[in-house]
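Just the one chain here, laid out as structure tokens, in the form predicted on its own.
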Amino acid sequence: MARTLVFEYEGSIAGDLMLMIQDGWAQREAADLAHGTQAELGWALDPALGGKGLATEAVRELIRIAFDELGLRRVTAGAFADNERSTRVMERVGMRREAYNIKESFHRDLGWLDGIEYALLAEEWRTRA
């Protein structure tokens, strides 16, 4: 749970956020320069609270923390390709789609599904802010 944040709306838990710090890829002799430079983001929102902009606001703040407080250089997020709500959140906060992966994610009820990956660099975030 050390990488999970819970957020509230009107005194009740609205959802949770994940920030998992990772190493960037690098050759062995330069690996220390890539250590802890990026993060994978994730989120879940109570479906009853959808459409209020809560996920967008929470993810935007998580990105701000990642770049401005933790000094990371890159964040990524992924979702099932047909998860339009998460896709819209990623696009609203300024992330760009980098990958569309065929049948790469397993859903407990639906089986293998396509997935998408989005990313944002600190320099892009600061330019937009």
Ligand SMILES: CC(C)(COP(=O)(O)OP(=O)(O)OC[C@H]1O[C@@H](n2cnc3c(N)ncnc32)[C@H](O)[C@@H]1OP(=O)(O)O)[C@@H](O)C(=O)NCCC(=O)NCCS
Second form
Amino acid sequence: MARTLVFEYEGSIAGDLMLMIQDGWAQREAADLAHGTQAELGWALDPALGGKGLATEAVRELIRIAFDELGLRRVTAGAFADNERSTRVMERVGMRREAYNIKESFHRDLGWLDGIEYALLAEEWRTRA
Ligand SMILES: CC(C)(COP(=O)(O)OP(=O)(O)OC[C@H]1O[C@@H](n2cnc3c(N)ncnc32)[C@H](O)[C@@H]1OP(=O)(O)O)[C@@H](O)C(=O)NCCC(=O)NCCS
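For comparison with the form predicted on its own, provide the form predicted in complex with the named molecule.
So here's everything in the complex, that chain up top.
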């Protein structure tokens, strides 16, 4: 739960967000400089509340928290490659597709599926804001 936030709509919980702080890759002698500088984000919305822009608004706020309040330098997010709704959320908030990974994510019913990864840097977000 330390990585989980919830967001509300009209007084009830509408969905949840994940913010998992991670280290950037670095050589051992430079590891301190990369420690805790980035985060993986995730989100899920009550299906009854889909199609109103609530997840997009929540993810925008999550990114603001990551960059403005926590001072992180990079955020990433991943999804199954066929997750079109989540892909549209990532693109609406200005994230960039950086990877398409073949059969890297396991789905309980469908087996190994392709995955996509998106990212955004603090300086890109500030420039656009
Ligand atoms: C991913 C997920 C959150 C997307 O839900 P969503 O309802 O499509 O997203 P939003 O709440 O941001 O709504 C966006 C939709 O509302 C529409 N919309 C209506 N009013 C809007 C507004 N004021 N602002 C923005 N979008 C608006 C948008 O056009 C968009 O529809 P479209 O994608 O058909 O163009 C949802 O499908 C989900 O919870 N999936 C399961 C969990 C999951 O897959 N998580 C991702 C892995 S990390």
